[in-house]
Amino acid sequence: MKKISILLLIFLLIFTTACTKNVETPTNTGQVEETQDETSQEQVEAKGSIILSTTTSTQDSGLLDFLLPIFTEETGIEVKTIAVGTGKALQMGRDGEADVLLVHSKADEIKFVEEGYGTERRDVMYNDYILVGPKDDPLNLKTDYPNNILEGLKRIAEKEAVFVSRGDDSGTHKKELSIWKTANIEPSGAWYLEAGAGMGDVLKITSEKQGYTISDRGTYLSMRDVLDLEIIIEGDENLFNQYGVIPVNPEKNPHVNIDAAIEFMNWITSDRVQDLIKEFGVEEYGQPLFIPNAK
């Protein structure tokens, strides 16, 4: 009896051991999962978020509606977008409201940078710049100087006909400035209208007034389903339109989230998000609207 005693103690005391083990096993798991989640937490929220100042042009053609949600995805990192001039882009960098800019006035972009506001900057894409106006084109521009900006402004101006500028600093206006120097004209009159505007609101107007104006193709297009205008002038090596990043300075600004300010850099210029920037508005358009050419 003795034996058998014993011998149902140890069976009893084995039992129980396993039964424990049994228990406590999936709660050692479920602490393990939750501190995972909390680390995965943890390390998307070391990253943060950065905000993003580019130009009207970029919000305007829809690009960064495409590109930004899939950067977000991938990275943890949200992105405010305050789309302004880029006059007013570069500006926001000075003053440390902006971790990473996506502009295009190139010399501009690089005297920021070697003031040192700007880490580095790094090519992105590029379109064109072309003149729009009324499908009748009273000025005959199309016919008579179809890929001469210089000239077809001349006519405008001789004319006095209606010219919307965006008279807003962005790199747009900074542009159409440049050629109308280039010309030897000064634009001033009732018929040079400053719309201090982005590029949307002045296709509008110009679209209201049958009007011309210079604007970056990608807006254009993305909204010429809604406007009353054609191309009349395009092709011409002065409207040539680049696009850079740069990040911000920490040492000019130390509040800046630097890291994803970088990462957002190296993102956008990769080979695989340059293929998407090259595919984006050829299903619609027919035609990308942005030319990748990262270095």
Partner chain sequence: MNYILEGFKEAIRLLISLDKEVLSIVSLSIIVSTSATIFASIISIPLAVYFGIKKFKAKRLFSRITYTFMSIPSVIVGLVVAIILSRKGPFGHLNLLYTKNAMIIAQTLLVIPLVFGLTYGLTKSRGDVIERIAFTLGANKWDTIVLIIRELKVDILVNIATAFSRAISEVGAVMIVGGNIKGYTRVMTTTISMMNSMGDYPMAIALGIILLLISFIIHSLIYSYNRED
The other form holds:
Amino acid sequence: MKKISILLLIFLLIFTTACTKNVETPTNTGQVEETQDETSQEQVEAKGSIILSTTTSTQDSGLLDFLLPIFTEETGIEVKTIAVGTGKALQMGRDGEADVLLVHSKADEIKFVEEGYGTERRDVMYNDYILVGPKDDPLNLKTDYPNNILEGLKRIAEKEAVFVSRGDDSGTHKKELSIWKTANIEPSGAWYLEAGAGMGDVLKITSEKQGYTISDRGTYLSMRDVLDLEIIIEGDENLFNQYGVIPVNPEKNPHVNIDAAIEFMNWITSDRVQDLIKEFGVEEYGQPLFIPNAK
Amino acid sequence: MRIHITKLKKYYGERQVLDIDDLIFEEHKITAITGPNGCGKTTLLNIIAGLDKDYKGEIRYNGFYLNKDITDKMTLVFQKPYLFKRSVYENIEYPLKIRGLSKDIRNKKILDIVKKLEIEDLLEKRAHLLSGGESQKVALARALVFEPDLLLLDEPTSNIDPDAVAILEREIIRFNEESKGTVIIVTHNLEQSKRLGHRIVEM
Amino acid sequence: MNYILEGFKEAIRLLISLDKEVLSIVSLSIIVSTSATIFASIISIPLAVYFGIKKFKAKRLFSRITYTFMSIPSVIVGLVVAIILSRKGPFGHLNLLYTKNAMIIAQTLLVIPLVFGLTYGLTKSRGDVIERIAFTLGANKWDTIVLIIRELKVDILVNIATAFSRAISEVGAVMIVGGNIKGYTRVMTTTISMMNSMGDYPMAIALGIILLLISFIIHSLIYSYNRED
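Structure of the form predicted in complex with the partner chain, given the form predicted on its own:
Below, the chain from earlier opens the complete complex, with every other chain and molecule after it.
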């Protein structure tokens, strides 16, 4: 019994120290930030960490797991990623809960900067969406409209084939809705399932129900082994998706770590990192998941 | 029911609480067991009742080892009776119900036994709210209602008012005389053991 | 700060106007968790009483394992059920994943150990005296189990209510096996979680209030029943 109690005690000690460490980090940055303007010495330390609010699609594709360790190694800046829908990511920017955003809803982003919540916006890369569906493709979309998403969606709506929507106000959801709108269809009915979930979950639901959905290419490729789905429609211009990076404006939220945020923006749009993005996924899937296009 | 105990030994850990070489409880008789506290009276009763199987030795019931037929024909009334959280009627009905007797027969037997024990007024009351004497009368009624062959009693009348004691003793004797029931009663009350017992076993 | 106040105002409005979507979400939550609690109770209460009064060698070890499973994380249950029910899993042909029935199955499995453990502990401490009486009156094993359940019914009801509270408030299992599909598998907790990711608070707050109210009502009922007894 004695041995067990000692072990327990050690475990507790380790646990509490680990906890305290976690708690200390924000307090430290807080203190440092208060003295930020006084000495340049501490400004370097203030770069300690940033919160990156981004979309589930970049997280699920594995791109951030690939890029961020390199960034941290080169700059010493820790990045805490919070992967949410674009709507929530922008809200976090407005509330000052994030230092930098990496999102994909261009119109909303431009509005965000115009309203003064972000200092500027730069293009980073784009990826494309695809329509995936059952391998036997009962609606023959693959043969009839391999590159025409608008006609494809029209047929899905006409035949009332199961279509799973993200339904979570994410960038992908908004993109899907905008394509339905372009196709002049208001999707509703028992065939149109609103999942309210992330891309991975929606792909799994689509696979189980043997329906159709619009997915970003990266998430689909990373999961295709566990899915009974294949690409039905791709390459339509309506399916392209632009990502932008925005540092959150410290004028609205003074505790934003603006220097580190700008450093992140400059880094991810640099030629060298743009090349890294271009290579990401090629080895595994034979094609890049994101096409860099920073100017 | 004749009970024959041979070479019975019972231990609690290292401590020996029972050591009985040969003991017979005669059929159709009332046997009173007396003795000081902690001499194993209650333990012996529990062993006979089949509640305690952790012992060495042998017990025969009319020549047989304990089986379901035997346990169905005997019963034990505890010093502190546990009554179900239902009406007195339902308490007494329980042993008849699990024996699958019809509603009419159950009702007849219940009314018969409560009359003898003078608890007709209590039938609709919630059993776990009764006084000590009332509870013990209900417990005895519940035990006698299914007409067992062997009635085991563990200090059934301690801390009970004299009127109730008189009724309980009367019914124990009646059970022995009219139904030819065998009774083993553990009591520390020497007067009671003399009043009831055909034979007294000192432990 | 303002959006919190706005959220509350909108939440109250949704509640007062008996918003259709809120109602359908709440009723699905109640249907799923009630069914799961009933199934789990039917399965585990007799078993728990049986093991509670049974004397066997490894009872201490058995107790420890039981109490560990009581706090099994809901996501683990969700994961296991999802794997079993998925198209490639052993029960894939039933097409159950992402349906209401899958959620009932997952929550049933989630609360079985809870109902079992609580009832087992209760019987272990209070079933003995009832078992002895039942034995002296000629009851068989099954009679004894039924009797103990009846005698301890108030405490067992509390256990059932605890299980229901766990079921209706968990999010991990129903999210994984239900998928939060609007109108089909969307329940209170998955909605709250989703609304939070979307930064849309009013409905999340409204549902949070209802969830609290349900807990409050259940526990008040039990409390009053307890006192009557």
